[in-house]
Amino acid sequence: MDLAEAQAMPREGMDYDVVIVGAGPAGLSAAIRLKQLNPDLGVVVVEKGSEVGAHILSGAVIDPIGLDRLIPDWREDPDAPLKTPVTDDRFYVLGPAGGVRLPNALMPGLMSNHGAYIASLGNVARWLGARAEALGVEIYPGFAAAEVLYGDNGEVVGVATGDMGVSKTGDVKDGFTRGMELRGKYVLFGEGARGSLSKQLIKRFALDADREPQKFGIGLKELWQVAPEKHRPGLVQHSFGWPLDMKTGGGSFLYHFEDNLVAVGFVVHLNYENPTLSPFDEFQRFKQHPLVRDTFVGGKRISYGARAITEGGWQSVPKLSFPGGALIGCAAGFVNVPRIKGSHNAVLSGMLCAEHVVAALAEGRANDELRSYEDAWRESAIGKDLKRVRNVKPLWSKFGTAVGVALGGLDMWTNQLFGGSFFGTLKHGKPDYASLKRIDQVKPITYPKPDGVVSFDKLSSVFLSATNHEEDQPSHLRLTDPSIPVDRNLPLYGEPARLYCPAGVYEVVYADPEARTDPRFVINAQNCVHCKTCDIKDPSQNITWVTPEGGGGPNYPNM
């Protein structure tokens, strides 16, 4: 039996009231809220990670506003994984040899982290998953939603999980299993930033019409267990500046929480211009800073990962509703960029959408558009949170770090004090993939070799992500035109995929490395940590990320 015959076989199917794609904070909060409002609803969540939380990566300092509304008594639950409240909140501007601490009194009130908790967002998702299952929600980890199902009138009616047992060459292997159809009266997509199905839906239903282009960053994170005398539980430290130049947006975080753990991370805005920039190597260089390095000397690096972050905010949120479904969480782009927080809005959006779904089902509706959800979000706590910081990102992008951050701070103060902005609502301009200069227009960046003490290489880092893919399967990184990497991207940009990828997935290999003859573009798909940066930043928009077999990818512990 060939592949075409195998894929012509009918799928088994199951029917639910609501199907949710993605067991992150948004999807699980939606599931919990649905069951809170109507325990009789049939609700299913599909998750591509091997377990709930396996693909979740965030800082994370969590604003509990969402959890307070979803589970008001969560502080009384001994299993709740939010144990460390923020007790010390610091902001620095870094230079090569030192840093200047910004007085907290100068920071807008909305930037304060007091009242928030330092935690592993992956563990929060695991805890929410257990709460959802206790309410009767069905959760299926290890099943990647690979296809949107449409009805006769083009409405969304469900999703199909991917087929299992197809070889790298497209042949049917022994044990081939057809994917399953999960059909629902409404389907909610909580795939996170740049979700593969969400991307298709945005295009199919023109959900981004009359919106600014979505903007992104790449966030890289390591989890360390540090020496006890260097541990400061409750300390939250953010910085911007070095090692990035003043034209490149980004920043860092260090979060000290329980068990001598420190989460350290680095964010690079993906509208950077220099194609020789490597976000991974900027992160490793950052850890060598005098204000940072000593924290990790004598410690142990436990885990590593990377993930794209939505940064467009208020101006870039697409239309959330379409016939048969809706976008929730980071799939919709609800991250508050200056606060580096999105989990609170993910929870709130899941709840808000669930409430509108329940109202629609009570009216006997199904597979129509949840216009009330789209109409409601801008006046909700989510909209209020995003509107007051809407100009921070475009000001930073336009004026650079020194001037842009100062103007962004001023704009947040005016929003806080007067409820408005002198700037109105600024535009973002071109998408991130269009921002790269040609390699002959920039000064190439040279990075130091890792010291093996606090800085490391990509492959040893990917090992700590516990990333695994079935090797004999079709690549989930698709090239529209296989000739473009060598024929266009290499001469124009030095093929930036080999640098922006934080996992060593992309390489340019030469037959004669010294003479640099006969270049060949190589994709090591098994290394992929599912960050989606390639899908976003490729200057030719030639790379498309699709779901691999369910369960493939990173297996993040405590991230």
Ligand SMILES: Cc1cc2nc3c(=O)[nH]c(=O)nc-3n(C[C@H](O)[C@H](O)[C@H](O)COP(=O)(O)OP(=O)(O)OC[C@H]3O[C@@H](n4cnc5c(N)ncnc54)[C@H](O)[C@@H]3O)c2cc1C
The other form holds:
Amino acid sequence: MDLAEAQAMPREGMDYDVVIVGAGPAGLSAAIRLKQLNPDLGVVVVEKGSEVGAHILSGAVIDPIGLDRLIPDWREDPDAPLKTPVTDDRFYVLGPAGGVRLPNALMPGLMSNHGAYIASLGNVARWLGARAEALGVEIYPGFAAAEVLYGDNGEVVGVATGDMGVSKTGDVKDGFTRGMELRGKYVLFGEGARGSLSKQLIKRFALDADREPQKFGIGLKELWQVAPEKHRPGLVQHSFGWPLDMKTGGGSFLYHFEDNLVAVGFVVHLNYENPTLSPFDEFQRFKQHPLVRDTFVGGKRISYGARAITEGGWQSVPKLSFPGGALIGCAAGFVNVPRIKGSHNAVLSGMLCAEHVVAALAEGRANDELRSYEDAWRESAIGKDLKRVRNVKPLWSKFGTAVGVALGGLDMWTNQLFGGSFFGTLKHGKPDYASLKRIDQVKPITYPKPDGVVSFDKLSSVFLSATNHEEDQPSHLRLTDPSIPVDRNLPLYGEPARLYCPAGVYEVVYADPEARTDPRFVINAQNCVHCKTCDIKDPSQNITWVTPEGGGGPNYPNM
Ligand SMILES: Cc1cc2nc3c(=O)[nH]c(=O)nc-3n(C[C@H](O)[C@H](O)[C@H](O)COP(=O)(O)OP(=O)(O)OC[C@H]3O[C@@H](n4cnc5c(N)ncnc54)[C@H](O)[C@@H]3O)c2cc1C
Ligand code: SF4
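Mind giving me the form predicted together with this ligand, seeing as the form predicted on its own was just shown?
Shown next: the complete complex, the earlier chain at its head.
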């Protein structure tokens, strides 16, 4: 049987009231809220990770505002994985040899982490998954939603999971299985930052018309078990400045929580200009800073991973509703950038959407537009959270770190004190893929070699993400034009995919490496940690990330 024949075979289907794509905080909160409001609803969640939480990577300092509303007695649940309240909150501006701590009194109130918890968001998802299943939600991990299903009038009526058993070359393998159709009266997309189906929906329904472009960062993270004498449970430390230059946005986080664990990470804003910048190497360099290094000496690195984070905020959130479904969580982009927090808004948006779905179903509606959800979010707690910080990212992008962060701080103060901003609502300008300068216009960045003590190379890092893909399957990293990496990206930008990919997926290899002859672009798709950075940052917008076979990807234990 050839592939066309195999793909013409009918798919099995199942019908639900609500289909949810993605078992992250947004998707699971929506599922829980739906069942809380109407236990008779049929609700299904599909998750591409091998288990719930396997693909979730976050900081995470969690503002419990969402959980307090979703599960008001969660603190009495011994299984709730939020055990470490924040007790010490520090902000530093770093230079190469030292740093200045910003007095907490200078920080606007909204930046305080008082009342928040340090936890693994993956473990929060695992716990929410169990709570959802206890309410009767069906969760299918290991199944990626690969295709949106449309009805006769163009409305969304479901999703199909991907086929299994197609070879790298597109041949049908033994054991080929057609995907499943999951049809629902409403379909909610909680795929997180740069969701692959959400991206298609945003385009198809022009959900981003009249909005600013979405902005992103890449966040890299490691989990360490540190020596007990270096462990300060409850300490939350953020920095900006070194090792990034003053034109490049980003910063670090370092959170001490239970069991001598320290989550350390680094975010680089994806509107960086220098194509020779490597976010991975900036992160490794950051850990060498004198204020930071000692925490890790004598400790053990347990896990590594990376994930895109949305940064556009208030002015970039697309329209959330379209016929038959809605975007929830970071698929829409609800991160509060200066707080580096989005999980609370993911929970709140899942809940808010669920409430509008239940009301619509109660009226006997199906597969129409949940316009009231779109109309409600800007006045909700999510809108209030995002509106007051809406100018921080554009100011940072426009004026650089020194001036931009100071202006952003001032703007947050004026929002806090006077409920408004002198700047109105600033624009973000260019999308992130359009910000790179040509390689002949920049000073190349060189990075120190890893010391094997606190800094490491990419391959040994990817090993710690426990990433696994069936090797004999079509690449899930699709090039629209296969000639572009070598013919355009290489001469103009040095092919930046080699550097921005945190998993070493992209390489340029030469027939004669010395003479640099016959360059060839190689994609090691099996290493991909599903961060989505290539889909965002490729200057030619030539790479499309699609779902690989379900279950493939990282297997983060507790990120
Ligand atoms: C480095 C970093 C640090 C952060 N720090 C913090 C912090 O300290 N505090 C905080 O509150 N927030 C933080 N955030 C933001 C926070 O992680 C997000 O706001 C939050 O994860 C969004 O939740 P979500 O449910 O929308 O998406 P996600 O958490 O990304 O979950 C989406 C889920 O959908 C699945 N999925 C995606 N596509 C498909 C598909 N097609 N089929 C099936 N399944 C699919 C994914 O595998 C995943 O499990 C951080 C983010 C990053 C990257
Ligand atoms: S291939 Fe793309 S999505 Fe995968 S790890 Fe690299 S940059 Fe991230």
